[in-house]
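In structure tokens, the next block holds one chain alone, the form predicted on its own.
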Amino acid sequence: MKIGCIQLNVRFGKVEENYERAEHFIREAASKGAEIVVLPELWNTGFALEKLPEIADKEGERTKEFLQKLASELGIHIVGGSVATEHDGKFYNTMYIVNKEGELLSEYNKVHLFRLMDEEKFLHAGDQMNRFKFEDVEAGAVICYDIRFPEWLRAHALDGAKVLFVSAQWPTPRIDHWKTLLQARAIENQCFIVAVNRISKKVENFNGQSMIIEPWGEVLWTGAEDEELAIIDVDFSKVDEVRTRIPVYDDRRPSLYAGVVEE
């Protein structure tokens, strides 16, 4: 499948500009043959958390309509990154997954809130997995800080995911952590990782370097340090090949792990 990764330059708090840029790149990706397109984290607002009462998407209605309309019109699956939403007076970091028929497959609220960016002061955490299927490809998706919790991504892989999408706003000072963690998650779960970071060098410091990593841990593509659309052809059949050669899932001993890992 051809995957379009949109490494967007998210404008801090400028909602209209962000929707316009997202649509531009989604349409460009479709015109270049992408079958799946992936957006970064909080692409509608950036980390303008203090402004959420004015700019968050109420009930996520605008974003859902926006993604579903484009998906059905262009015939493209969309991993909708994440957007700031408001539900019953509470704010969330929400990801929507839409298939090429325009059907909403999954809705995910970020589970692990990042204290270094004060997310827990403004946002409420989710408590559900994000599992879905694009045609015959089993998939899952998480948001940014989630990748520091290997058991969370393993839960998605154990549930059948062969590709894990990651939408992020990962800052430049810790970009080496980003690269290492993503490779580790691909290797240990024997799955593809498709991770899209954002760009911003003004109000916030994010330098992209989005990545697609195959199940052996080989990096198929790394984004530049600027706004970019990349389309990469991925062969998901490689997952079964790797899992057959090194049968990690068959050799697991979960009865032992329960007594070691505490909540």
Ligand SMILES: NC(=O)CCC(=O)C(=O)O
Second form
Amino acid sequence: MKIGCIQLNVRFGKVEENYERAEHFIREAASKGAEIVVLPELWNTGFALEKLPEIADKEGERTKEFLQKLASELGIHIVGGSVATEHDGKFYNTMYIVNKEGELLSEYNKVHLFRLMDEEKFLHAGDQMNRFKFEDVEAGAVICYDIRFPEWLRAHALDGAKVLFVSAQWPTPRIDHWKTLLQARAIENQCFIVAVNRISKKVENFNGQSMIIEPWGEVLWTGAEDEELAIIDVDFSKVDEVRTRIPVYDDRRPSLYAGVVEE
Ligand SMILES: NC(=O)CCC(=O)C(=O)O
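Would you generate the structure of this protein in the form predicted together with the ligand, following the form predicted on its own above?
After this comes the whole thing, all chains and molecules, with the earlier chain placed first.
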């Protein structure tokens, strides 16, 4: 399947500009043959967390309509990155997954809030997994800091996910962690990782380096340090090949991991 990764230059607090740019890139991805498109974290607002009462998407209505309309019109599956949403007066970092028929497959609130960027002061954490299927491909998705919790991604893989999407705003100073953690998550779970980071121009704080990694750990693509749309072809059958070569899932000893990974 061809995957379009949108390494967006998210404008801080500039909601209208961000929807316009996102639409521009989703349309371009579809016109270049992408079958799945992936956006970064908090692409509607950036980390303008203090302004959430004015700019968060109420009940996620605008974003759901935006993604569902584009998906069905263009016939493209969308991993909707994440957007700041408001539900009953509480704010969340929410990802929507929409299939090419325009159906909302999943709605995920970021589970692990990142204190270094003050998320816990402004946002509420979710408590649900994000599992879905694009055609016959079993998938899961998480948001940024979630990748530091191997048990959380493992839970998705144990539940059947063969590809894990990651939407992020991962800052430049820890970009080596980003690359290493993503590669480790791909190797240990023997799955594809499709991870899309943002870039920024004004504040040189986010330098992209989005990645697609296959289940053996080979990096298929690394994004530039600029705004970019990349279309990468991936062969999901590689997952079964790797899981047969080293049968990690058969060799697990879950009874020894009690309290670490719940079955
Ligand atoms: N937006 C985030 O969750 C950032 C996570 C991060 O930077 C990290 O080091 O972890």
